[in-house]
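Okay, so here's just one chain, in structure tokens, the form predicted alone.
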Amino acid sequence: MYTLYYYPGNASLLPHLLLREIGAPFELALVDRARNAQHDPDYLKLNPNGRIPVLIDGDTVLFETAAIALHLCDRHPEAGLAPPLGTAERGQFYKWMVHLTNTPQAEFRAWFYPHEHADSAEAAASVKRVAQTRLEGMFERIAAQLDGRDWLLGSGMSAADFFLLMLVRWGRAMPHPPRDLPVLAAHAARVLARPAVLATFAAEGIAAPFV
């Protein structure tokens, strides 16, 4: 049985609809970020940064959005969410992983809270701004790779496909959100209609629309 700490709409959200899509059972625990739980000392045991999710595997205990991910893949080859080991779609696979977390997921914390890289408001409002820019060429890039093809991968749906669609929902307050990229819909679309993604989100308390 998992334990995965997570908050609504939160980094939680990408082993959350893993977790679902698999079919494992699983247990919530609410971090509650309107009373700043994640900086309890109790949950600051599981991870020292104070950062949202945590899960828990019996002796196991993870933190990192993409590294959860991958261990669930890992844990559960049967559920297709990732390509075989040592295969050319693998490699693949790491790559649009790594690119998730590291570029637009990356990004996405200066654009939601730029007073944690300024120390004036004039300064945050200009990183707020230039986050806004680099995530809006980041997804035009992200749609030109995803042109032509269903998935993010030749070989099928992969548990990158649920990372995009975690980080357009993300985007859906921007000027210009991913979801005005036909391509970047389209794909959300494909992901939205996997019965675990509902559940996910009715689970959270998520309602419509989604991105």
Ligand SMILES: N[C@@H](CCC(=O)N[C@@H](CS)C(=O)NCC(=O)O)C(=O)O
Contents of the next structure:
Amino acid sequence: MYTLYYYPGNASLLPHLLLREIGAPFELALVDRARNAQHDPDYLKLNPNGRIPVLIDGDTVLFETAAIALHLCDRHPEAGLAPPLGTAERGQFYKWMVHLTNTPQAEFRAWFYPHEHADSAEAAASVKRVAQTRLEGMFERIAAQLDGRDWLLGSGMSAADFFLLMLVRWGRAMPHPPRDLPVLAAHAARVLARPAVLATFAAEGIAAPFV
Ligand SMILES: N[C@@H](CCC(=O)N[C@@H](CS)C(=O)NCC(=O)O)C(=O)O
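Switching conditions: you have the form predicted alone, so give me the form predicted in complex with the ligand.
First the chain shown before, then all remaining chains and molecules of the complex.
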């Protein structure tokens, strides 16, 4: 039985989506951001960075969304959410998982929390503007690579597609949201067609529109 520390719509959404897609038994533990529970001493013992999510798997405590996702793929190979180890497609899978986490996901941190990267309100506004432009470029490049295929990997749907859906969702309030790119809208619709995805949103109390 896994325990996923989550907050609705946060980065915990990716492991939550994967747990439901896999069909693994898990329980959810709310980290109440409304009262900054991510900085409670007990939570900091799980993730000293004070960030969501954390996954508990027996004696294993993991933070970092992408690491949790990769671990779940490895623990449940039968779910087919990652290509077999040592194959060319596995390399492509790593490429996308690492790219999504260290490029758009990291840039979203600057967009959602610009004050962390600035020492004045004016500088923070500038950080947010620049992050927005950079995110637009990132999504355009992802869309260009996805053009003509259903999933990020040629071999079929993988955890990276769920990751992309979460990021497209995070951009829904941007002036030029990623869903405006037809390739990304079509990809999001394919992922949203998975029953596990709608069940995840329902469990987190998230209503449509999802992206
Ligand atoms: N690199 C981390 C980032 C996680 C992250 O930024 N989580 C956000 C929610 S999406 C958070 O915990 N925000 C609360 C805070 O920073 O105080 C990961 O992927 O797990």
